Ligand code: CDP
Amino acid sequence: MLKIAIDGTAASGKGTLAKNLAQKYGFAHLDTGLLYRKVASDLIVKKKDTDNNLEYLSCKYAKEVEFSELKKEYLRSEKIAKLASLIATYPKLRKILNLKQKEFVDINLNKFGGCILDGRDIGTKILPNADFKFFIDASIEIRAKRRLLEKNISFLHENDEKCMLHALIVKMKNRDKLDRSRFEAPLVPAKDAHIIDTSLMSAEDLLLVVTKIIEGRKNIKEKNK
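May I have the structure for this one chain, in the form predicted alone?
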């Protein structure tokens, strides 16, 4: 039974890597950032996102989160992402959602033979004893370009594209600063993590590098083989 922790910056490729590994090995996968996005979404839907008791309400809604609710595409909106970044700084909320993440591991580890969690404090906080830890990063410019491609906007004028790219770089720098300066579980590589820069790598290249590391130490059979 393997536990794999994947941390990293936004648009570095950690989420895609986690999904690809889960599909390859048939492991359970949790994008832990969606937990915070679900809480943020609930705050927005219930018009509590500007409430003076935001931390209290965040904790209240976090206790009600169900894993089955985390696959909805609307959780990917920028408004939700912005609020999720803010509430993620609340220590009490992090403790509640940390327990949720560990619960996910307990539920699925035996069932699937392995679990993969990706986020920003998995190797340092959630799964400190993970069998494999990876920290995925890329240059800020590359990450911003990837995020822009995700938006699938094909009609932008060159100048508009440059402006949007610049705005994304600014947002990402602010997000990185917030994550890395957070008092509770800041974004840092675990001491024993494999640090991989994906600036010049495709998703397929990254998967190949990571599977070589994993299969170099463990005998893992791919799903359906």
Second form
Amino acid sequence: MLKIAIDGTAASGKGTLAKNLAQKYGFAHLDTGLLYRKVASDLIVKKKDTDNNLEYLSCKYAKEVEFSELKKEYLRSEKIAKLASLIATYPKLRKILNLKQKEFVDINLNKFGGCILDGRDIGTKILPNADFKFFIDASIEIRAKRRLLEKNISFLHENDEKCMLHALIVKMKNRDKLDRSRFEAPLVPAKDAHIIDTSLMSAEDLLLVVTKIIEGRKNIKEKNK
Ligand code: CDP
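Form predicted alone done, so how does the form predicted in complex with the named molecule look?
Let's see the whole complex now, leading with the same chain.
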């Protein structure tokens, strides 16, 4: 039974890699960022007095999160991501969501023969004993372009596109900075992670590189049995 931990910066390709690997091996996959995004979305939608109660309310909503609610496309906005990154600094909230992630692994590991989690602290905190750890990154310009492409907007003027790209770069840089500098579970590669820069790689290239690493080590283990 394999546990695979994938961490990395926003729009680095970690989510697509996790999905592709899960499909290839038939493993269960959890995009852990969606847990933080769901709580952030609930805070926005329920519009309670969040100014004074942000930590309390985020913990309350985190306890109520169901895995079946995490597929929704509206969770992907940068507004939700910004709030997700802010509440992700709360140790109490992380504790609640960490338990949910471990629960996901306990439920699915045997059932699917393997689990893949992607996020920011998977290799360091959630699955410190993972069989494989990957840390995915790319240049900020490339990552912002990818995020813009995901939004599927058709621009009338080139300048509108440039403006939106610039705004996205600023937002994503701020989020990366907060994720890297927070005290609790900051975004850092685990010591034993394979670090991969995907700036010049397609999703297919990345899958090939990672599959080679996994298959290579699996073969060595099988030979040594
Ligand atoms: O898709 P993208 O990489 O832009 O973001 P995400 O994975 O959906 O995560 C949104 C935010 O949740 C991140 O910026 C982190 O602050 C937080 N997060 C975290 O702290 N720990 C995780 N394991 C996953 C996400």
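Here the structure is a predicted model, which means the values were calculated and not measured. Numbering follows the first chain given and starts at 1. So that the term is clear: the rigid core is the largest set of C-alpha atoms that superpose within 1.5 Å between two forms.
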Answer yes if the CA of Glu78 moves 2 Å or more between the two forms after aligning the rigid core, and no otherwise. yes
